[in-house]
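Take a look at this single chain in structure tokens; it is the form predicted on its own.
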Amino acid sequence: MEERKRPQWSSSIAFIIASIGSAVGLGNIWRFPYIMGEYGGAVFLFIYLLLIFTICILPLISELFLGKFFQKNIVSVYEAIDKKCSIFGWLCIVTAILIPCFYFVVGGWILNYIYISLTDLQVADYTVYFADFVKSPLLQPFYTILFLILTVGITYRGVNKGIEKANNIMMPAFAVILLILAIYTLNLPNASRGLEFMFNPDFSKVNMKMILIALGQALFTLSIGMGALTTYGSYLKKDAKIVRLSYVLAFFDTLLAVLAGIMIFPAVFSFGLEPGAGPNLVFITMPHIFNQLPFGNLISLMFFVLIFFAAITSGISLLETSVLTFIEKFNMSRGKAVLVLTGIISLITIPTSLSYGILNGTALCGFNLFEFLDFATSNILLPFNTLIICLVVGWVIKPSNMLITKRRWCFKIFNFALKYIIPIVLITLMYFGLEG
């Protein structure tokens, strides 16, 4: 097999930027806002940042050790270190690859809405176009395919002029759409209202559901589990820190999703609406309020075009995984491997687009196929490929601690936890997200 020179991000500021764009995506903008109302605002909240800063940033800087030490796509990781273990980064690709065909369905929304944004064009009922719009055989199924054609076509272009540049550019525009948007809406009357849901918890609520969900959604945010950050852990030059690297991708990805809150909930609030209304949140509800704003077009242009930024640059971290690891166990070069992955996940994503519409009888396990997808990722492969992350990492590579940190001490907590502790948190996710 022929030597491919390993592609290398320009600096530490580049790969933080790149692995910013991953982590944050529809889970902190769109799934946040509406988990957060569901499961009691501020008191979720307090939980979910817990969770990341002392049990996710763990395997966080686990797969991020892994794509460092090894410099391998994710499947030659885990055969470096034993043959047997190359099934798991089969399940990191099986997972990688069926993300984003109900993920690039949800970009598909969002490109209709920055079009009617764009048009001008008067939605008196937000429920009753949303709901003929994913029931649409033509237009789902369009600008499904449109989100993934601009999906690939970046991932296309490789590392530095692809993924890197197209980060640079979407990363501090979504930061500065996002900055203007949440002080728009702190101008409304009865903003306060949101602010107040926000950050003044009532921890009576607390109880082990809310835990569990929390822990679930820093994980989908923080994209551990998938192989996307092994994939560009590969790309770090030798001498990163990773774990100081983990923890400023951790606070900037909390950061924003915090900032999407701060966007949404005092609007909501502004309005009279409810903050616990789900996935419509985004597509029915936001747009709603739009129409009841002055500029309501361009704010909501701005909303969706952030929401875009936040979409794509997920998609391409997710795509980059399975690319790199065809390029390099099949020799392909990368417009080969891109080529063939777009086929596979069309092939997916097309039926998929139609789940709401055409295909809405047809069902597995009592959901359609875009619930499926959504429900068997985040409940079992995303959890079940974390705790094989911090299994191997604990107990199979034992990494002194000079590899992770030079303080002993943190070392080992950090050892402690990945084999003990979060294996058995990871374990009872699993077994209450199959319950629910």
Second form
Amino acid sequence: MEERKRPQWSSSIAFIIASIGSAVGLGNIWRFPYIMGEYGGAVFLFIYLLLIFTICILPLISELFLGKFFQKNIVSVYEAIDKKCSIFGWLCIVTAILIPCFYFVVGGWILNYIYISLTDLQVADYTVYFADFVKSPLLQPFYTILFLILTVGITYRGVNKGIEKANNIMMPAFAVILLILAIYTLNLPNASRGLEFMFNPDFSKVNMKMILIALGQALFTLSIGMGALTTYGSYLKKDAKIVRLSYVLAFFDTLLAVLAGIMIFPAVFSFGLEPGAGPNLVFITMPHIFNQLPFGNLISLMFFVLIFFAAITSGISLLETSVLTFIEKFNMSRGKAVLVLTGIISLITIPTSLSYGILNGTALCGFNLFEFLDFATSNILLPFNTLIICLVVGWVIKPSNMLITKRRWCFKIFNFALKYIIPIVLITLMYFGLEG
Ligand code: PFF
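The structure above corresponds to the form predicted on its own; please provide the structure of the form predicted together with 4-fluoro-L-phenylalanine (PFF).
All chains and molecules follow, beginning with the one already shown.
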């Protein structure tokens, strides 16, 4: 059988932009600020930064390493390591299919808010508007599917013409809009109270649950634990410097998450509103603020276009992980793989989009379907998949033997952490976090 020619990034910069596109998403702009708001502000930020640069950076390097080294999809990577391990690859694919099922619902919310801002629709009360919108049996699934179609359209065009091109346009635009909005909100009256909330930690608020949530968020935001980085890493040239690339990626992802906080909290405090408003922060609190600002509609449009760029560039990487696996494992064309996966995701994402409407009563461990998928993927599947990646790279692959470096001691520490420290941390946190 003829080997399929694998695509490659046109340069390291293209890879970095696309990986930042994958990492920076709803996790940074929608989830991070509201979780930080709920879990005490600055202290959460502190724990989160600590986890990213001590714990999460290592699986990040490991995932990229697997992709670059094997140049395969995540399932074939595990198979190449040991046939019996392929189950772990498929678990990553299950995660890569389940995350879009709630992620694209939020994507739909964003599209709806772009529409409101564009049409200058006057909404008197966003609490009522949002509640009605998410309950709607037609509009809500319509916008979810629209977001899915846009994501699929880009992924269908392939790595260079689709993913790379979309990221090259959207990510710089994203950074510019974020900066403009952050500067704007910093100039609102009482903005400094928002900064204090973000940067003045109260350590009495630390607890196990919060650390697990911070870890789940850190893994989620860096796109670790489902093979997305292995997929993007597999399009790298063999001589790419993955350790350096990983630090650049972690740095930008964190910077942009903090900037998103700087864009949101000063505005929230300036209007005397509640930072712990939960998932509604972006969809009720912020539009309420925009309504009262001069040029509010324009600001609102910029804000939601910003989130849209972040969401779709991450959505692409979520989809690409399973698309590449279907192409290579089932010998499908890209078009067919995209089509099959769109079908599977639609089957789950449509009911998920009805979680706050006609399916509201359907409880799964006390959650509705949307909340269940969010919780199960971020707090169980991502940490579990990450645990396996660390164990496999630490015990089986032994990166110290494969990475050519002058600093062998660095890799001794790296290996020790992957074999013992990170697995213990991940297991402890999963245990305590799930206990409640
Ligand atoms: N990192 C993305 C975000 O912060 O929104 C979400 C995500 C993308 C998670 C890709 C996992 C993934 F593989």
